[in-house]
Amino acid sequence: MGRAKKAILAYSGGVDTSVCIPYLKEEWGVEEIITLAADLGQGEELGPIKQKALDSGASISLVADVTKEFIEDYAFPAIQANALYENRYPLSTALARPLIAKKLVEAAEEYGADAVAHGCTGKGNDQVRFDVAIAGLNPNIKVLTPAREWGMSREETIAYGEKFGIPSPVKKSSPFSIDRNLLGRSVEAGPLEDPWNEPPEEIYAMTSAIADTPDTPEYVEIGFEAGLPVSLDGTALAPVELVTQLNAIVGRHGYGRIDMVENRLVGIKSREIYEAPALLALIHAHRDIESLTLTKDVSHYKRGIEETYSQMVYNGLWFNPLKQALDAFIKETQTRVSGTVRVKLFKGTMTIVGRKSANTLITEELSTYGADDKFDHKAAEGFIYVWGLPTRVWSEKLRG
């Protein structure tokens, strides 16, 4: 079933993506497979993964360190957008997919491949994110999706791989499916599929159990410039270092866990567990500094934009023209979103306890109730009359 001569395969080192290598060759007639593993700051040693791809039949095994690009070009714009899918999930996994797709397409161009491939199944969101992102970057390249089409169970997949020298897992040490990058972890499957079951403590790795958190609060000051996080406690930090340090600080206080039933793009509801300590803290802190520096109309209008933005990222439309237009709007709103937010971390909570900005729109002589009050209270009567006039007229007509 020849579909392509040379393909770039998104590679994780797991069973499915390893089996994709011989499967694409033997069943679909692909002559050469080049794998690409993305280093997204997940803290995993990718050397063994690189070697496993070669042992599984790849001609070239690439590892792309994209952590800096991931944080600067994907995570930080999402923070400016206060992106929370269904007002809860900060898109830590979803944000990585368009970047991986971009690297697949770039590698295909560099190595002269006529196809790219991934190991996503037919039930998840990632298949859509990859396929649509790839189409947005190069609509003419072939996208091969063997795991979506081979129809093998996990046991059959393992057995198929063993025929080609791919070792089967010694044991299924965990029933959970886990995805991790610098922004966070997503955990699903196993007993978590029943939304009534409490998540076991063992599934968490970035956040401490409440019983293990410090008994005294910790305060952190997060600095923003033009809507971008730039410092912690007054110390300027590069984006990757800032997120890394904040993950550790926030995580040790047990903040950043999300347990939710979400609506997948394909129409299935699924129970998902996420850990995203730094990302969640940054979004809430950023939204707070916006409250100080954006006008009421911009702030209220932006809320609707944020909802659309979050849905587009979740639904795989990163390279969509509407998404690009929203980017331009959001960037324009951020020009004066600068200042510092002070947060208090304690026993699984993050409380914003202070904020300040040179661009604050709070005017002391207008907001104060003290002797320095300059607000014209007499003007309120006329304002209320005009503002309430439609309601007054409607009420009079209603009552005859």
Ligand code: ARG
Second form
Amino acid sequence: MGRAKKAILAYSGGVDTSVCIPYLKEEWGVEEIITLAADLGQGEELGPIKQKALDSGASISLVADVTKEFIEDYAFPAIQANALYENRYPLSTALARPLIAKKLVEAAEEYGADAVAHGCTGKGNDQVRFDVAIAGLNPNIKVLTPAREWGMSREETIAYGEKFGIPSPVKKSSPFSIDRNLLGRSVEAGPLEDPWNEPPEEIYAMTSAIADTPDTPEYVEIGFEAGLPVSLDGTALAPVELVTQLNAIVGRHGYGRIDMVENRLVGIKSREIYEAPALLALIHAHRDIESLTLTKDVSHYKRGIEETYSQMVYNGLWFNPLKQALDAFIKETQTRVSGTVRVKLFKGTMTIVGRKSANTLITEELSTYGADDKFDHKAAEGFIYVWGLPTRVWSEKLRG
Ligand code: ARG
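The structure above corresponds to the form predicted alone; please give the structure of the form predicted in complex with ligand ARG next.
Let's see the whole complex now, leading with the same chain.
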């Protein structure tokens, strides 16, 4: 008796996930493997991948186009949360994992599989995100993780695959480990493991080198409605279209790169290079329109929520009751976050140069330094007396 009868395997077309197919069947006695490749708008032709799974021994090879769901249900809530892990990483990879997990669970339910499988190793965040999301969605489904247990080196993995007709990679494989989707690219390993090494220009694909960026600035007006990006330069765009266009605009000015050392959930530090042009631009623009439309107390309180939210997404807790409660809080704060942010892109920078909103909380008669000032200056005196009272008392006692 094997570990499961039928499994849905998250499939990328790479050697590791391909080898998972014969491995699960031969070593772990799984009778049938159905693969599922997710199209997250990574701009890759998935037809060959579909065939490759069948050639590697899958009984059915599924390709799911989940780009729309990815942007609408995962990226946009994260933008409303201004989600940045450790204040920098906009979670472009992390956000895709719960969605892939959801598709695996749905396929398992549809095809009557008793297990799902993925090819993550035991050192990263992604294994945690998959396993915990799957448990959160259907705790009765087994999760098989061959690559976490097989203990084969890269060469051994390739040799194992060859026995089952899985071709070894044709081109000399790149030293980098790359994850990509419509939101961004995450690049690690190889020479990047030394945090002192400058990333070579060739690792970037969505953002131009400064030397290749236009010599004149470009302005873009990003429209928001209830905290969601809805238009570029006044043209209403559906979410996927908006992100696609903004990636191109922002990317050609070289904005959206991040080079950081981050703390993984499993305790390891890792040097990562990201590029996420549209997503980063949208988070910064969104935060700016919030500054015009949220009250001081909501805005300050929300910063703490954003920090917890970002950590939860990074740490694989997407389908978790606290995360859902934070979502509800964030959604409630967004009802009046509407307006337009004007940004200027130039030589790797994005500067916010204007914002306007029908819901602006700037009241001219309060903030003006001119003659029509309606702020009650005398009220300030009493307020400051009360506000400063504890400090005054403390100081008096100290000095006797
Ligand atoms: N460190 C990022 C995260 O945990 C990205 C990992 C991406 N994986 C890769 N193979 N580069 O979300």
